[in-house]
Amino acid sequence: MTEQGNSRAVISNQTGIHDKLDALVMRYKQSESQRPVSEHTRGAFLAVEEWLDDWQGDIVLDSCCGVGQSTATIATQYPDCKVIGLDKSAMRVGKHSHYQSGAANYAVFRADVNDFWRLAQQGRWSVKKHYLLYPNPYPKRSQIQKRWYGSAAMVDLMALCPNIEVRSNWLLYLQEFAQAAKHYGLASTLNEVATDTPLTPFERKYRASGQTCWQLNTRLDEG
């Protein structure tokens, strides 16, 4: 039996790439964030470092991992890496037990990713790949600075790793992400998600509702 869903497509009053995007990206790139790191996330970062236990290999991040279904799956794809899932919701992280894969190379933690990214880049982590799966699109035109690439968080995000995979059911989000990433010397490839195995519950619901899901992959632009 084919699964059916009722998820609504993203509705926005923005029809093309935001005319302030480039200026916002450059403004934040040339400034230093003054936002204080929350004590909760600082504590979570220490807990992650304790879990890593002086790990010298590569790390894979799954930011805003929700219930961590994606984190568990990614861990099986990167058996030689430590895979870390991050989400700010205690409720979602608390549901991860239903999605555990049994792999010993991953763990899920509650943390604010904006703060965590800054701490990780300050710690000079060796991040092999970074997943951003179905982030909140903040689709209103006035919400451009709530999207990661239009905010101060983009500086730390770009400093962590050039190999980023972003998935969304709103194509414009990925097109804007690609344009913002160009300012940091990254090239992008944009494709429809083709796998028959959804990576997250959101991906499952969107596709069951007949929506197209898109995948953006960034890398260093070597000319």
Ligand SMILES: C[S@@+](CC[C@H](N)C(=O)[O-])C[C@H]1O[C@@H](n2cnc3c(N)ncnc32)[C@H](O)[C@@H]1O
Contents of the next structure:
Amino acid sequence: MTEQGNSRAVISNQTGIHDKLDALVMRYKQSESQRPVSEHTRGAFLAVEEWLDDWQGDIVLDSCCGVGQSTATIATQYPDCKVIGLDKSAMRVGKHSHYQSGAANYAVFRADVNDFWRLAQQGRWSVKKHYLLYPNPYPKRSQIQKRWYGSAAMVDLMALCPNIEVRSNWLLYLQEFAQAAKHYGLASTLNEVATDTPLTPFERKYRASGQTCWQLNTRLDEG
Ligand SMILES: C[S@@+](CC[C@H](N)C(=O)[O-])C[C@H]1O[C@@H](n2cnc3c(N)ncnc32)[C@H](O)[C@@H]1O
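Moving on from the form predicted alone, kindly provide the form predicted in complex with this ligand as a structure.
Okay, now the whole complex, with that chain kicking things off.
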């Protein structure tokens, strides 16, 4: 039986790339973050480092992983890496046990990625791939600084790993992400999500509602 959903498409009062996007990205790129790291996320970072147990290999991050269904799947795709799912919602992280895979190379932690990305970056982690699946879109024009690429956190996000996969049901989010990432020397490819097996609960919900989901993949622009 085909799954049916009733999720509404993103509605925005923005009709194209935000006219302040480039200026915002450049402003954050050129300034140093003054944001103090929260005690909670510092504690979470220490817990993750303990779990990593002096791991010297590659790491895959699944930021804003929600219940961590994607983290469990991604772990099976990267058996030679340690895979870390991060989400700030205790409620969502607490539900992860329902979505566990048999893989032993991953774990899901509660943390605010605003702070976590900075700590991971300072710790010089070797991040092979970074997933950011269905981040909150904040679609109102006035909310651009809440979107990851329009926020101060973009600096750490860009410093962590050039290979980022962002998925969204709002095409403009990914077009803006690609434009922002260009300021950091990254090139992007944008495609429709092709698989029949949804990677996350949000992807399942959007597709069951007949919405198109998109994926953006960034890489160092060597051309
Ligand atoms: C739309 S949900 C997508 C969840 C999951 N990736 C999925 O596709 O099912 C966005 C997620 O981002 C998380 N989130 C938002 N801001 C965050 C932050 N600063 N740090 C960590 N997680 C955050 C929320 O708690 C929420 O689970």
